[in-house]
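One chain comes next, on its own, written out as structure tokens in the form predicted on its own.
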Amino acid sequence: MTKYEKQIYEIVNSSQSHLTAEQVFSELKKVYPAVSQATVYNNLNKLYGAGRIRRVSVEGSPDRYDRTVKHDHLVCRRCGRLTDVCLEDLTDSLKRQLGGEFFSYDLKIFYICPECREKEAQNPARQQ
């Protein structure tokens, strides 16, 4: 593992949020000021391809990167906030339904977060 790859892996796995490539780049520059964005993107892709980090894609938002510990996500349709949620592991159920093994699954539940619901309750004219 290269020094950049190792540092990017540590940045993603120590973060409590779901970082975009830009945010990873910003954090990496603190340690390696001369690093390029291309290096960050290449190493994020390499780590994702090796299964060492997760890529979380949500339509209309930049990809975000996350640790591989089993968990699912809540996505707010209003503000785009991505939050971890631990739900029942569906692996065994999916294996039975598919008739065998599969690579992985990524469960995203789309909802309106409590903060956005509160804002809408305070200003009903903004509801869609």
Given for the second form:
There are 2 protein chains.
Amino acid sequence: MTKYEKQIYEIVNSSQSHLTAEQVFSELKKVYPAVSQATVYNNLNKLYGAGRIRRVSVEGSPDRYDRTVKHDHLVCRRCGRLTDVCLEDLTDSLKRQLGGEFFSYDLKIFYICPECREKEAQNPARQQ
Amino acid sequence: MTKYEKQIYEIVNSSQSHLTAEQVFSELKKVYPAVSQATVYNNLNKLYGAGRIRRVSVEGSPDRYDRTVKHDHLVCRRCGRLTDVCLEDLTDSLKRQLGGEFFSYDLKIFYICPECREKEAQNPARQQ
DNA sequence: AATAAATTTAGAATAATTCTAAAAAGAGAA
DNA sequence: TTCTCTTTTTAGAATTATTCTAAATTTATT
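Please supply the corresponding structure for the form predicted together with the DNA (the preceding block corresponds to the form predicted on its own).
Below is the entire complex, every chain and molecule, led by the chain shown above.
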């Protein structure tokens, strides 16, 4: 583990907020101002490949990197914002249904976040 | 609904295989050879916004467009291939846990597909 | 120290998607 | 019809996210 890999792991795992590669990059620059973008991508891929961080893709926005600690995501269909939520674990149920092992699962729930719902209530015309 | 929108809807909804925008484009060109790429993106976004097709994002590969008919996805951690699978419906359970309504949910299960497992068994060195 | 292997770097390249502004197509209303 | 208005399409440029490349640097091994 290089110092960069270690630091990137720290950044992702101590953040509550599923960072984009760009955001990890700017956090890392606070510690190592000369680091390059490619190093961030290299190490995020390495950590993800090793299962030490989670990668979450959201339709229409860059991938995010997240702690591996079990949790699910609410995704706003209007603004795309991600919110953590902790729901009943599905591992056993999925194992039973699939009849075999798997790495992990990713559950996203699409909704309208309170902010966007508020906006739409004020201006119903722009509703989709 | 324009002829393009209608045709794109048909293409996505009659395919079994979560097409990329690129793939939808080449299907559409079979019917309307002069159509442009932007039309495909415009209409996919429109149909998705209206909830008439599903959009599935997979880490590290372009978004895919899919029938809205309820099903879940297995994602191979090695080759990225998507496979449809039909698991127990979570709607009621999620409503209860979240205490409210939502649009839809998306469940992806990460595993190693039979082909990649086979390859790894033959050449264990390259295992990650 | 010398050699080899892995990592980092800057910048170019690629890929997916959106944007732009003009052209074309539809859809009423006169 | 013809005029006007709105929507959609188009080609190509622009943007964004990410990967690739090849040289330089760092780390590990002999």
